[in-house]
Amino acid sequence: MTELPQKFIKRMRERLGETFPAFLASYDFSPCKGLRVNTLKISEEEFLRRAPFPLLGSVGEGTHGYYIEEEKPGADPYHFAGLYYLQEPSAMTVGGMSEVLPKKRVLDLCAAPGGKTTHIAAQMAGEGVLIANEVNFGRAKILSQNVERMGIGNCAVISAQPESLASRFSAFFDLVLVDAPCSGEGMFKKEESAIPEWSEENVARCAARQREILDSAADMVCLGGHLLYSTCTFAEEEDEWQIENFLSRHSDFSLLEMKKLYPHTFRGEGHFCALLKREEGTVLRAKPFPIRRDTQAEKAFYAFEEDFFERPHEGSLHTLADGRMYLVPAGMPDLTGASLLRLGVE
């Protein structure tokens, strides 16, 4: 069984009562494993057809996940060739809440590894802007490859500072990610190094961060759109308590759907989202990105795109200084200011 800090045993006694018992028992149980079909490149119909290896029920509607318990799953090449993210099951139930249609225009706040953000982007089915921003230039990194393995071409990976990002795209996305920075107590069991790391001071400094956050967040909503928060704890202060304490300090959101997920009441490691809605209003625009053109480059690109392409491309083609030329989607706002790492498809 996997030790827990004692201080963590006795709030989550607490607060679960006579289901605490199982809740603890779910720790004696290897971590939940899972995989989400990239329906951007395979339907879920064919992919079931294909799997490399078994699949052992459906995480759930919506997710297009599936439980495993394949050894190394990221060694096949399918995976290489993205038919499929590995992702913790409870985690897919974020992006099954979304409900995003075509078109629209997302901000993943905190968007690193890529779970979430390729999730949405496959509900986006090529359409509309996604931009998926992460903080950590490392992790953005890593997040830019998972995007460009998925296929992912109406993306733009960026890292930037929440706050700084609010300044610029006042009320102007549909939809707005946080998939917040927590304590973590739902990942215990799959990392290990998290449980050391663990104290109720840490869980006070994550909800004051995320808070922040949050209000940043807020601020970039167009009014009739929604936010979509979640983390992988149970701590109250960073879920429940959280949320409450956002809508008393914006009465112009309201809470649509809330979901807490046990490892003893879903078969994962446990999760948090809340979905909530802007009241109605005019939608704002934010300037075009400003595309910079290079003739020359354009004229070998049209003439590659006549001998190997399907269908003509749709958006427009930006040149770097360097030479490398990007298809930008049709929608992209202006990012100046951004460390941007990809920008559609190079």
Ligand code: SAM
Given for the second form:
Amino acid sequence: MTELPQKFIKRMRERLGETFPAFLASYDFSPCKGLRVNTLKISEEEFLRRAPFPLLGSVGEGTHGYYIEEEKPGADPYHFAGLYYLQEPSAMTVGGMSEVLPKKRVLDLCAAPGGKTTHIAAQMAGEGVLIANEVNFGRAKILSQNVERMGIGNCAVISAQPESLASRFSAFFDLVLVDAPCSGEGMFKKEESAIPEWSEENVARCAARQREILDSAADMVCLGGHLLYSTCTFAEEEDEWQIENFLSRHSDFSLLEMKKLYPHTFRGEGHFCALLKREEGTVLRAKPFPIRRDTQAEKAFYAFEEDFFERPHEGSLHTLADGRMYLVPAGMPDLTGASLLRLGVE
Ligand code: SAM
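Having seen the form predicted alone, please provide the structure of the form predicted together with this ligand.
All chains and molecules follow, beginning with the one already shown.
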């Protein structure tokens, strides 16, 4: 069994009361694994017919996710082709919560490696604009690779600090997702290296950082828009109390739904998510992305398009100084100043 920190055990016993033994017993089992079908590339029915290894039941409605026990599910050609994304099952409930929300302009503020970005992108089905931000540039590169593998054409990948984005995108997004860096108590089985890093001090540090990220995120939600917050930890400081505290500072937001999944109440490693809504009002506009044109390159692209594409492209062609050309989705805002890793389709 996983060796858990004594202080963590004490906190969980106090929190869970009589259900604590069931929680503790969940550590006797190996971590739950799952995959999510990428409906941008294949329908769920078709994937079920072609699945390269056994799928052991659905994770839940709206997730397109399935439990698996395959030893190396990342080594299959279908994985390289982006037909599915490997994701811990309880993390899929976050995308499940955003399923029915309007998503013309979406920001995933803490996005790498891309589990939730790719889930939301599938729900957007190529419509609207998705900005996936990851503050750590190395992780942002992995995020960008996953966006490409999953065939997402309406996504820009950037690397910026939340507060610098907040100063530019005031009240701009219909949906902002904050899948916050956290103390990772729900990761103890999957990544045992998270265990020695755990301490009450680290929980407090994470909570303080989440508070700052949430304040930046709140600024960027349009009036009438939504803020979706999640963690993979059980600590109230980072979950319920964090949301309570947020609401006390932001009277223009209200709580629509909150879910806490424990490994003994849900077949997964555990997750917390809260969906908040900002008061209705006028939606603001942002400056559009400044398109840099290169007529010679565009001519070559149009000739290529005519020969190879069934449908003409939608969006604008933007040429970088080094000659690379991007098909930028309509509605992309100006991202000048943020490190740009991907901008629609290269
Ligand atoms: N959403 C991702 C997914 O589903 O695959 C997982 C995100 S992970 C829980 C949290 C991310 O927040 C990490 O990639 C981390 O680098 C990033 N992060 C760390 N400190 C941050 C900060 N101060 N502001 C914004 N993001 C931060």
